[in-house]
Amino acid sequence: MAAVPATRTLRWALAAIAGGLVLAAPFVVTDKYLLRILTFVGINLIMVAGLSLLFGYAGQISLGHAAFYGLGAYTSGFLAKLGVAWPLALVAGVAAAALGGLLLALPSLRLKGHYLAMATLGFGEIMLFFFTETEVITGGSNGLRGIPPAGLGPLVADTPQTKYLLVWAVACVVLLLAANVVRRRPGRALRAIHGSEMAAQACGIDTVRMKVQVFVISAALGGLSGVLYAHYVGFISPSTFTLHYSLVLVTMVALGGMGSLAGAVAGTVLLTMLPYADAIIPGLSRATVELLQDWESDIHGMVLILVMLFMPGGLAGWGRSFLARISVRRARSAGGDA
C-alpha cells in the first residue's frame, strides 16, 4: 500500500521539476533557435493532448488531425489579416476546428478501426485540397503571409520569449484540464468505450454522445494549436497540414503509451526534438544530424512498428513496469529485514 503514495509523490515531483524547467527556459536559454524548437514542442503538446483523449483513451483513431490544425490556423490567420482582434480570431479558429470535428464525427459514429481511420484520412485529404485551391482565403500553394503576432491590446507576443511563454501557458492549462478529465468520470467512460463499447453501453454509458464530445474536443484542441502556430510563425501553407503530420501525431501518442498523458508528453518531446538533435546534444556531428533529418519519416515508421511489437504499453507502460519492479524489490528487502 505504501507504494501507491510513493508513486504519486514521484509523479508530482517530476511534474514540479518539468514545470520549473518550462518556466525557467525563456530566462535561461539565450539561443533563439533552441527556444523556437521548445515553442514547437508546446504547440505539438496541445495537439497530442487532444489526440491522446481521442485515440489513447477512447480508442478512436484519427489520421486527419492535421486538417483541424489547418482549420484553426487559416481561420485565425485570415481574420487577423482583416483586422479582427486576436482573441476573437482565436475563438473563431477553435470554433471552426470544433465544427469540422462535429461534421466528421456525426457520420463516422458507426465506423470502427481501419474504417474510421480511412474516413478521417479522407477528410484530411479533402481539407488539404481546400487549403490549396481556395487562394482568395488561404493564398493557395503560395501560403498565407503577413499574419500578425498574437496580442491583446498593448500586450503583443512579438519576441521569442513572449511567444514561448504564451504557447506554454496555453499548453500547461490544456494538459491540466485533460488530466482532470481523464481522472474523473468522463475519463473512466472513455476507457470503458476503448475496452468494449458494448460493455460500456450495458453499464449505462451514452457511447454516441461521449464519442462525439471527445472528437469535438480533440478537434478544438487541434484548432487551438493551429491558431498558436499561425501567429507564431506568421506564415502558413498547405504543406504543413499533410497526412505526414497526422501520422507523426499518432506516432507520438503510440510511443508515449495509450491511455497516458504523461507518456504522450514524453513521446511528443522526443519526436519533436529528433530533427533538431544538434541543438540539444552538444558535439553532435553534422553528418549525424543530416542523417536524422533525411530519415525522419522512416524513423517515425520504425518507432511505431517497434513500439507495437516490443513495447505495446509505450514509454508509460515501461515506466509503470520499472516502478513496479522497484516496489517489489523494496517489499522483498523489507520482508528479509523483518
Given for the second form:
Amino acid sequence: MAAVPATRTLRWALAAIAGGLVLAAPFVVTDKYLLRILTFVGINLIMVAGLSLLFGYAGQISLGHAAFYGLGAYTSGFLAKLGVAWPLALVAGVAAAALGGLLLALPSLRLKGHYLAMATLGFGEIMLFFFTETEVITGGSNGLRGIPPAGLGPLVADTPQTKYLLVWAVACVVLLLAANVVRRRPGRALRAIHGSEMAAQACGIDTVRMKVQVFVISAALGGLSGVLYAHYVGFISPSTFTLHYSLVLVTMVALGGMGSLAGAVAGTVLLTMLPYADAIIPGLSRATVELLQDWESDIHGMVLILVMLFMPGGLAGWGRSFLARISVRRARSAGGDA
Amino acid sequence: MGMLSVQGITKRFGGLTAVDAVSFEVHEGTIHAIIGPNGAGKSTAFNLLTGFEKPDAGTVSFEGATITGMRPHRIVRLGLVRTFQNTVLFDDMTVLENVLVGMHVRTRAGFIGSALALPRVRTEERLAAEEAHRLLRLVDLGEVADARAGDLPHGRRRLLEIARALGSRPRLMLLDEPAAGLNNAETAQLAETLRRVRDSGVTIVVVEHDMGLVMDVSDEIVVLNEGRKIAEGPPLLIQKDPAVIEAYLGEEAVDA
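Could the form predicted in complex with the partner chain be shown next, to go alongside the form predicted alone?
Let us now look at the entire complex, which starts with that chain.
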C-alpha cells in the first residue's frame, strides 16, 4: 500500500504551505479590506469546525447554529462592556453557548432528520427574538455598541494585524484539535452514528450521549467564534444572527463534503470570500462584485442544491478521487505490484 | 442455569403476538440455533435479547445479570453482541475502521484525550489497530483492511460484520441469518469461521434459514412457530420431530 504514505506526505505538505500563508498574510497584505475578510474567514472556520463534527461527521443537522454564535457574542460583549476582563468574558460566552447547546440537545437529539432540523430552526428563531427583545442586555435592534477589543492586561488586540493573528491562532488550534478527534475513537463513533445508529448501538456506542456531547462541543465552538467576532467588530446586532447565517454554515460543510474537515475548511474559505472576490482577483469589475453581493443568498441556496444533486461527496469527494488517481498512476509506474 | 437464560419472553405488536412465552437456555461453549418458518418470531426474539425491543413480559438474564429492557449498548458492554439480518456495515468507512468501531467498548479515548493526542490515547489507538488487523486475518479479510467497506462483495460483508462483532471481545454472539444470500462455498467458509470462533471461547446463537448450515454446526436447536417454541434439542432429534416437520411442510418443503 504505497498510496498511504504518499497521501500523508502530500497532506503534511499542504498543511505546511497553508500554515505559512496564514502566518505571512498580515505582514504581506497591505489592503486592510482584504485582511478584514481573511479575519472573517478565521472566525467562520472556528464555527464550521464544530459544525463539521456535528453535521459532517455525526450527520446531525442544525439549522440554528447562528444562535450559539449570538449567545457567545452577546454574553461576552455585554460582560466586557461592564468591565469584565476579556478572558473571563470569553469563558462566559463559550459557557453560555455550551449551556444553550445542552438544553437544546437533551430533548432534540431524540429526534431525527427533518424533526431535528425543525427543532434547531425553531431554537434559532427563538434566540433571535430574544436578542431583539431583551434590550437591557442586547441593545435590541439597535445593537450593542462599543465592545472593547480582546486583550489580556497590557496586551490588547486593537490593530487589524493583531486581531487577525488572534483569530487565526485560535482557529488553527481549534482545527488541529478537531483533526485529532476525527481520526481517533470519537471521530469513528460519530461517523458510525451517521452510517447507522442501530449498528452503532450494536457496537456498544451510547449514541444519545455521543450526540449530546458533539452537539455541546459544536455549540461551544459556535460561542467561541461569536466571542471573537464581537470583540473584533466592536458592534453586534440581531441582523447577524439569522437563519440565513445558519444556512450558510450548513452550506459550507456540505460544499466541503460530509465527513471531511479539510473539505469544510475549503468550503468556508470559498463561501466567505465569494462576495469579496474583488479583493483577491484584481481585474474583477465593480459590477460583477455587486452582482455577487446582491445575489449572495441565492448563490448559497443554489450551491447547496447543486452540491446535494451533483456532488454529494463535496470538494473532499473530488479531492479523494484525485488522490486515488495519483496513487493508481504511481502504482502503475512502480511496476503495478502495489 | 445456562450462560443466557430466557424465561417466558413475550412481545405483542398490536393484535399480533410475535413472541409468545418463549423460554430456553444457552450453555457456554456451544453453537445454538433458532429456526422456524418465516414469521415465526425469530428476529423479534433476537431484538428482545439484545435490547432493540423491550419484551411485554418475561426476563432475559446473561451470566447471572438481568438484562431485560437494558439499552443495547449496555448489553454489548456486558459481552453480548449481535449482527443484523441485512448486514449493516458502516459503508463509508474502511474495513479496518469498521472493526475499530466494533472495539468501541474496549477502548476509552474520549473527545478531550483524543484532541490533545495524549500518549495514552496514541498507545491505545496503535494497540487497537493491531488487534483489528488480527481479527480481520481471523476471518480472511486481512488483505482488504484499507478498502471501503461499501465496496466489499456480499459474502465478505458478512465476514466483516462478524469480525466487527468480535471486536468487542464478546462472551456470546448472536448472528441473525448469517448465511442469507451466500453461495455454497461462502456458506462453507462461514461454517468454518463459526467453529473457529466457538473454539476461541465465544458462545454463538444463530437465527438461520439454511438447514444445511444449521444441522452442520449446531449443538442445540430451538424451533419457533407462530411465536411459540415447538421443539428443542440436538439436530438429529429435531430432524425427526413430528411437530417440526409439520410446521415446515405446512408451509414449504425443507430444502435440505
